[in-house]
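What follows is one chain in structure tokens, specifically the form predicted on its own.
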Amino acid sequence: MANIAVLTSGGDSPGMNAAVLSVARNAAYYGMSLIGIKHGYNGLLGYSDNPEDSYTKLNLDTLLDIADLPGTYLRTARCREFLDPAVREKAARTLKQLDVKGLVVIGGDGSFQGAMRLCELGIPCIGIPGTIDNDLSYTEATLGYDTAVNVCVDAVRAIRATSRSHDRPHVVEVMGRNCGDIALTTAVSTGAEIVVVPEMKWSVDEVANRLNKLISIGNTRATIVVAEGCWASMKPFDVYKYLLPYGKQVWENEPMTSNRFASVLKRKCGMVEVRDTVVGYVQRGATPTARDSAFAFEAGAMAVQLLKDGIGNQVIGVKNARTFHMPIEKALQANRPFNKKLYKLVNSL
């Protein structure tokens, strides 16, 4: 196998570039050629007038500063469009064009999806998880998670020194559209009291009288950890209806925010304040920290190595601290419960 490449797709994740970085160090060590294809699948499609707008080769001498960037050096995008059967063929003519034998995948379930389609057609691909939500259940740890997660602690624990200074609650919104692994990691490491999560049905109600039972308890600076996509679990809570006769600016029917929620436990907890903050997309954009960095290198060495060794149509993953692999099928069908025993407890201390 000559000729490979690779691409990043998605949300962009911490290590990403690492992981390019990986493949292409390996990809030298045994003779092959590596290009690299910009903005995810995008650029297999042709979109752009200028080739080089979509494909790039890629060698030592441009990837060596890249390692430790944030971001990802190729760019990346969701495409929709490779949902449909007439658009994956012709990326998969593109990769035969280019004479391309195997491509790497770094992404998260959709990106998987479409490169397990592109091995029906005849390319065999490998897929690294690239995704801070960790939403993928083969996998212990995706790539970028731990990053995402320190860089959460990071800010809790800022937050919680200014909390204790004025004696106030403060609701911590961290990414996590339909997984609360960072909310609740995040939430354990820094001791905060109240962690909501999409996996789990919760209430406002539930949460305010937690936070009134902290507060008669002497706990006046309490930390609510939230997952961005909780809102989802959230039994029916008309936000508008309650807030408007305080005067707050809502409008009918608009959704439950952070700023919102704590507006809400702010008078139903009889607080002079209660505060938000949103990390953000800070957690997408920080430097790999180590944990990252080095499933970034393993993870490229493997996919390198299955490719020349003539094996696709796999992904590549974390159990028991060692990094494996597994058919991407069979990967996407995994099922991994959320920790509701640590949920729990978190919520009752």
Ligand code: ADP
The other form holds:
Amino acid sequence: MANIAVLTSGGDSPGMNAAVLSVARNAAYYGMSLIGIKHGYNGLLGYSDNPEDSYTKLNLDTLLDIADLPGTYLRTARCREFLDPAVREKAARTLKQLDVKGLVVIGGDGSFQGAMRLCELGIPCIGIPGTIDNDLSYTEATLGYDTAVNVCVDAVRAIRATSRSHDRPHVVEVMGRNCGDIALTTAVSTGAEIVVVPEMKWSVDEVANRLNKLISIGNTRATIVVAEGCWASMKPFDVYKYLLPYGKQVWENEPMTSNRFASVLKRKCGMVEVRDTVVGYVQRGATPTARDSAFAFEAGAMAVQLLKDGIGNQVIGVKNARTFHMPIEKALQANRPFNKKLYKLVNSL
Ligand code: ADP
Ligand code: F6P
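Let's see the other form, the form predicted together with ligand ADP, since the form predicted on its own is already up.
In what comes next, the whole complex appears, and the chain from above leads the way.
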């Protein structure tokens, strides 16, 4: 096998560059050359007249300089057109024209769907789970998740310090799309008193009651960690009707947000202030932790080894602290239940 290629797709995640470097080092070790596809699957679609905008030979020397950097050197993107079979055929043709014998796709479940389709078109693909969300059930951890959690833990610790000083409860919103893992692990790691996630149905009154209880036993500075997707599992609450009499700027049919939730809790719990912070993109753009960098190293090595052995259609994951691989299709069907026991423990102590 002469050529392999690598791309990053979907939201960027800390450790993507380290994984690309690992792929490059392992490819070099086996005497393969490596092509970096830019902007996710877009780089396979010939959008630019200048091929350098779409793909490039990866130079180990350049990559050595970016391994520890957050973000992704190859750029990433979402590519809606890739849902179209004709577009995917074009992508497969590009890879064949480049004499690419295998492709490493670093991304989340959407990117893996794309990789599975490319396998069907004769391109052996290996997926490395690059997403902060930890929403891939087949693996205990995705690349970037540990970093994102550590960013959130630092944020919550800092917020708890000021909350303590002012006796103010605080709503902290973290990322994770439809997955509550970042929120739950952050809550557990910081001693946050309340956590709200998309996997569990919940109501505003439940949280207000819990906060009132905490206040009644002297905890006037609780932290409420909310996953960004939690509003979807909230029992209906008319935030407009509730906040309007208090003179809050709010419009009919506006959705609940962390800011509005904090305002509602302030009123329902009779606090002078309940503040809110959205941790946001610092979770995605952070420098990878040792755990994520180490996983990137192992995953890159395993991906190249598999392609060298002529094996495709696999994704790489972690189980019991060991890196493993399994078929993409089976991985996408996996269903790891949310840790309800831990969730209940956080919300009851
Ligand atoms: P992630 O990979 O982080 O889950 P997305 O869900 O946005 O991010 O998916 C990234 C890209 O993967 C999409 O923009 C698209 O190019 C490709 N993709 C997603 N779903 C499919 C699908 N069902 N078939 C083919 N390609 C897909
Ligand atoms: O999938 C990673 C992620 O950061 C999610 O946590 C978040 O919902 C989403 O990407 C945001 O994506 P974008 O930056 O494209 O809006």
